[in-house]
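Next comes just one chain, in structure tokens: the form predicted alone.
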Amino acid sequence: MHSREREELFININPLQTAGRTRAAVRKAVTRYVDGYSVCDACTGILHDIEKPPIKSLTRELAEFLNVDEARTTAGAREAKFMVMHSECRPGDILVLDGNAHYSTHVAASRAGLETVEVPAGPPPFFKITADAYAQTLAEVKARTGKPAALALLTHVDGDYGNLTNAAAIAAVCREAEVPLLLNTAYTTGRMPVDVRALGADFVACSGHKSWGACGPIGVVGAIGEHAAHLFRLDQRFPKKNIELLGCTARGSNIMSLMEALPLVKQRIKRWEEELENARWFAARMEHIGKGGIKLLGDNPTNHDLMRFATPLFHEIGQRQRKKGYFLHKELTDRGITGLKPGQTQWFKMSTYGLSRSQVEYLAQAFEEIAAL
């Protein structure tokens, strides 16, 4: 079968795609905008200034869709993270960030050449990220240094376990510690309403292609009062330029699938609450079919798509198979569902994002007649 009858035939259960997944008419964008000119040949030096195609009141609806300053479009939310990090930090300084932060904040941490101090994550199964615990981790870099750390992140829910941190209140500790917070939104903005003034961070990074429904890679980095004054500062030779965009970044197709996109995340963000309802359903009927064989780790009830399972049942049921670790993945794909990796049967992560009810039911019955063998 081809990738994309796939794609549009199957029931997707990949966290990394569900909320990505592009609609018909993001496509056609795509197509329109293919060649590497076809938006830089309307610039006359400043890319967010363009407004045929209108780039520019792109760029003003970002930013007031997140509530910041001011917005612009990245090449994906780590491009946008480094760049934070770059603008506000020097080589040595220290970044204290959450346990359950994402290989891509650490790696840009090295580039950036910091120190990275992480938050402990609490104990199994929960592995929670508190704002007590961000609070102490401060208090030590403080301790040990003699100056607050330069820069905090937080990832507002994690890859690993689908945790929604309380933001609003780690915010409230990083201001007190007078440190600046970056939050990493790449699981939340464009799945679920996000208010980034509110919760009280001072710079927020997005990923289009992962939770906004556009093309990759794409992504945003928004910035509030000062913060955004200094991370989008011009050359002094090419005073049209940002320095930390290079110039500037996400142009072309990407760019503007985003722009297709955008409209229809501000309404299914509308719906987050369907959404919950859906995987919460979803995480309590898969732990009443393991009857302790499969287990919801992290947030328990769940309080995002993204959840990770322990399944110890499935892997005792791929003992029995003729394809071992290989069968769940098998017996998914015969009843037209795709997105768990291949081999995986002690645990697994998944989502329920932009399933219908009857999707939902259709999924907990098949791994209810996978379990039964």
Contents of the next structure:
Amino acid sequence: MHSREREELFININPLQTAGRTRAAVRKAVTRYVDGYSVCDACTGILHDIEKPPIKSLTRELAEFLNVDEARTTAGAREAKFMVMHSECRPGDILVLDGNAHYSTHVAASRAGLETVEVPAGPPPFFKITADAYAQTLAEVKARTGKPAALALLTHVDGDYGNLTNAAAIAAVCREAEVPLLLNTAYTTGRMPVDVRALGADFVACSGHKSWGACGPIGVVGAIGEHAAHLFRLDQRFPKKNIELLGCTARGSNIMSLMEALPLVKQRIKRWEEELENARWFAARMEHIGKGGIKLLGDNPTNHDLMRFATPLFHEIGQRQRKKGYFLHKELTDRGITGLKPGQTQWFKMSTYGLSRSQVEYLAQAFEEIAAL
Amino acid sequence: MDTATKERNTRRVDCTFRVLDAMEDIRDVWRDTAPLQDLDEAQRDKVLKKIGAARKALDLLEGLL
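Return one more block: the form predicted together with its partner chain, after the form predicted alone shown previously.
Next comes the full complex, and the chain you just saw is listed first.
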């Protein structure tokens, strides 16, 4: 029997996992719907029309929550991104994407046969993605090919630096260039308030297991206006089945976990300022502890709970320790903290999402003790 | 199946889920207080209440065998 007690016994700071941590209500639903195809007892032909359990109303609620015209569940954000690329573009078309985009965005583009053109990130230590850089790249693509790019993608908050982009400004640039915009919100929707229509994006991709406290694999794809009609077009032979969804997507405990997570998400996004305050307090404390040997990269002050630190101080301490580069992981584990990659000391990514202030203080205290070794 | 059997089976399954649910609620307390699990009074009360609920469901379940 495999077991995992990481969330109960440790403070987990792995940024991939902190906002996917489930609450009891979610796990109770998972227990009840853990059997394969368990949501399909009262199916009338398509997943998003099932009324018992209330998947039909969940689908409507997701669209309202994101403020898009239509939304559907997917197996994750990457599947959502691929769907949009496959639906909007033809092989050989150009996708303009930010230089901080996740690898799965690139892989999805490859699968859809697209040429990718990157909007470069700004110089270190901030690695900023700007609307001006988008405007320039979109103009260069048009000048080279004689037509606008088929699609633009923006990583709302990236997984390397936790930089929050100015999505509204970038959406305005895309609109001006007549290029539809897909907003990858894997690190934002579910954690913080996001209004897709107000931002001006045409599509949105979300990750339930990364940012909505759902067990997954589960994501959401949303679209606005005529883009929605095309993205969710139906098959001719099987007229209830959406082509891009391959009919039905999440059909078990994953969609039930999202259903139970959504009311919790609606509450927790109201506490985003508190989350931000915790992250900023922690980052400032780390830089203070490091005395120049710990530096926050990306937005500073941070605008997200995911933070990347350059930590030459810990690298230097590691040289004097028996465990060398593995000392940091060991020292943290000894203090009941997990989530850093073993052997990593020169830099690391982490997240304070969902931790209480006392847990964040405990975390800072642990790093302070280790910095004094 | 007769009504009495149906009712008994439903109660057995209901008790089983009540125990599982109580354990999930307790699991949230461990998550909220990791890694030290120094419980404040409210958290301690919650754990005790959930243990009581689980115990009651287990006793009931035992009686239904």
